[in-house]
Every structure is written in C-alpha cells, then in structure tokens.
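Here you get one chain, nothing else, as structure tokens; it is the form predicted on its own.
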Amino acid sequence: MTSQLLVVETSPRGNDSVSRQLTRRFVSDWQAAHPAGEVVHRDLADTDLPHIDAAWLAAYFTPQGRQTLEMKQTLRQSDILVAELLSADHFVIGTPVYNYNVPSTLKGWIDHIVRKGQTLGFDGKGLLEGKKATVLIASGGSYGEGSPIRERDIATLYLRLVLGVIGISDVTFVAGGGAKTVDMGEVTMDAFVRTMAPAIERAARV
C-alpha cells in the first residue's frame, strides 16, 4: 500500500523561511525512505483560508442531509482539507512561532479540519487514531530544558492537544529554536538547517 505524506506549511516567507527550509529537508528525507510515497502540499500561505463565521458555524451545525446548497458550498474548503488529513499517513506541519504561539493560518487550518462525525467523534473521541504527525517549528527563542522562557512554548502544547484531540498520538517535534540567527545573519540558512538534520531525518524515517 503506497504511503501519502501530507506537508502543511505556513510561512509567508518563501525561501527565506527556515520551517520552509526545515520541511523540504524532512520531504526529501521521507522520500528517501518511502520512494513509492505519495506527497501531497498544503501551502496555507496561498490558501484563501475564511476564518469561521456564522454561516460557516450555521452549515457545520446542520445534519448534513438538511444542508442547503449554499450550505455545502459554505464547508467545500474545509472539506477538502479535512479529505485530505484522512487521506493521509503521516503529516508534517512547517510552523515559525509568532508572539509564543502559532500563526493565524495554522489556527485557521485546525479550525477548519476539527470536525465532528469526521475528524472527531461525536463522543468526543478522536478519529485519527493510527496516523503519524510531525512538527517542525523555528522559533526565535529557545524553549529547551532548562530555557529560562520554557514556559513560554504555547505552540508545542497547543499543537500536542490538538493532535490529540483528533486521536493522533505518535507525533514528533523537531524545534528548531534560536532561529532568529538566520535573520540576523549569524548563521548561514543551511549551517542551521544541518544542525537540525539528524532530527529531521529520525523523524522522516519512521
């Protein structure tokens, strides 16, 4: 059975974008290891993304046999991403950190890809339980052990919930912190991105 990696990215940043950098690593690692895989993007950065609204909330609350036409059309975004995450084996989310948490368009994405009677069970219970996820952050600070601003690292632990939430347990975090080093040109793109190969590459390989 061929395996399909999803690759969710974030940045607005393009080339000069070390979780851009982070991730084409990992897809060229995952590659190497799955050489029949699928790949499949997701570049939230140029996905016209609604934030949700009150039409949006009045069709997802509508049992489905009663929505409108209108109402389809309203959840046809959301749909297809969430077509997407299932159809998925392993995921991969590329994320810079802003202001300690996760950028808007990546709360727009779960937003719209938490979804009862799809991605979460009327139960409560989380439906995606079997998939593997990976989280490939850069950030400007470092939130490591015994960082005196570890209490800081909302993106991890709302991420880690998340995931969770929708059942997916085994999931991988590769933080690629002290990036702003990059920017400020201390370090070349490609010495911190070596730095975080070897993660990257366990992570891909799984």
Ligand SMILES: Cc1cc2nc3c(=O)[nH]c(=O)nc-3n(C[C@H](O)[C@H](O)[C@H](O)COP(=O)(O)O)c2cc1C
Contents of the next structure:
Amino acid sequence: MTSQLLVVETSPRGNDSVSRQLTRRFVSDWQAAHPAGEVVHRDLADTDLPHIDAAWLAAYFTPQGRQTLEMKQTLRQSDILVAELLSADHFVIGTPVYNYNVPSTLKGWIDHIVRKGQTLGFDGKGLLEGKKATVLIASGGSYGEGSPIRERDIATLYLRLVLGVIGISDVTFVAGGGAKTVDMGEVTMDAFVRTMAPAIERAARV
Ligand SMILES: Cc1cc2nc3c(=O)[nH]c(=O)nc-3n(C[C@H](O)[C@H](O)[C@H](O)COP(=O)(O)O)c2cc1C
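Rather than the form predicted on its own that you just supplied, could I have the structure of the form predicted together with the named molecule?
Zooming out: every chain and molecule, the one shown earlier first.
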C-alpha cells in the first residue's frame, strides 16, 4: 500500500519562513524514506477558510439525510479538509507561534477538521487512531527544557491536546525555538535548519 503524507503549511512568509524551511526538509526526508509515497499539500496561507458561523453550525447539527443542498455546500470546504486528513497516513504541520499559540489560520483549520462522526466519534473517542503526526514549530523565543518562559508554550500543549482528541497519539514535536536569530541575521536559515535536521530526519523516517 502506498503511504500518503499530508503537508499542512501555515506561515504567510514564503521563502523567509523558518517553519516552511523545516517542512521542506521534512518532506524531502520523508520522500527519501518512502520512495513510492504520495505527498498532498494543504497551504493554509492560500486557503480562504471561513470562521465557523451560524449557517455552518446549523448545517453541522443537521443530520446528513436532512441537510439541504445549501447546507451541504456550507460544509463542503470542511468535508474536503477532513477527507485529506482521513486519507493521509502521516501528516506534518509546519507552523509559527503567534502570541504564544498557533496562528488563527491553523486554529481555523482545526475548527473545520474536528468533526463529530468523522474525526471524532459520537462517544467522544478520536477516530484517527493509527495515524502519525509531526509538528514543526518555529518561534522567536525558546520554550524548551530549562527555559524561564517554558509555561508559555501554549502552542505545543494545544496541538498535542487537539490531535489527541481526534485520536492521534503518535505525535512528534520538533521545536524550532530561537528562530528570531534568523530574522535578525545572526544565524543563516541553512545553519538554523541544520541544527534541527537530525530530529526532522528521525520523524520523517517512520
Ligand atoms: C504576529 C506575530 C506574533 C508572534 N508571536 C510570538 C510569540 O508569542 N512567541 C514567540 O516565541 N514568537 C512569536 N513570534 C515570532 C515567530 O514565531 C517567528 O518569527 C517564527 O519564525 C515565525 O514563523 P515563520 O518563520 O515560519 O513565519 C511572532 C511573530 C509574529 C509575526
């Protein structure tokens, strides 16, 4: 069976983005380890995702058989994102930290993919068991072991929680803390990414 990797990108900074460089590295390592594998990209910087509004909720809480065509249309984008997730064996999320949490684009994606009956069972059990996730996080500050601001690492805590809710317990986090050194020109992008290459390679090899 061919394995499939779903790549979820978030940063709006294109080639200046540290998280995108980490993701690029991950994808290349994953392809080397899975030569027959298929890679699907979901770029949230280019995806115009609506906030959850009253129409979306009305559609969501109407049983499928009773949904109007308009309701089905309202849920279409969410259905597409859920389908991408369901067909992936491994998915990688590359994201910046904004204000101690994930950017609102990624939060928006999460609001669209946590779907009762599809990714979350009606009994509250996650339905994506058996899949793997890797999260590559770029942050200006460092939140690792021994950091005086460790308790502000809400992004990691939050993503671990949400992925667990939809049934994914096999999650590897690679923390690109101190990314501001790249923006400030103190460290080159290549050198920064190289320090994380072994952790990325390990995560991509599984
Ligand atoms: C709007 C904004 C908010 C940010 N908030 C934080 C923050 O709370 N903590 C932090 O460590 N870095 C913060 N940063 C720094 C980014 O996490 C850092 O620049 C990172 O490299 C961005 O990811 P990217 O390079 O993939 O775009 C913030 C940057 C921006 C633009």
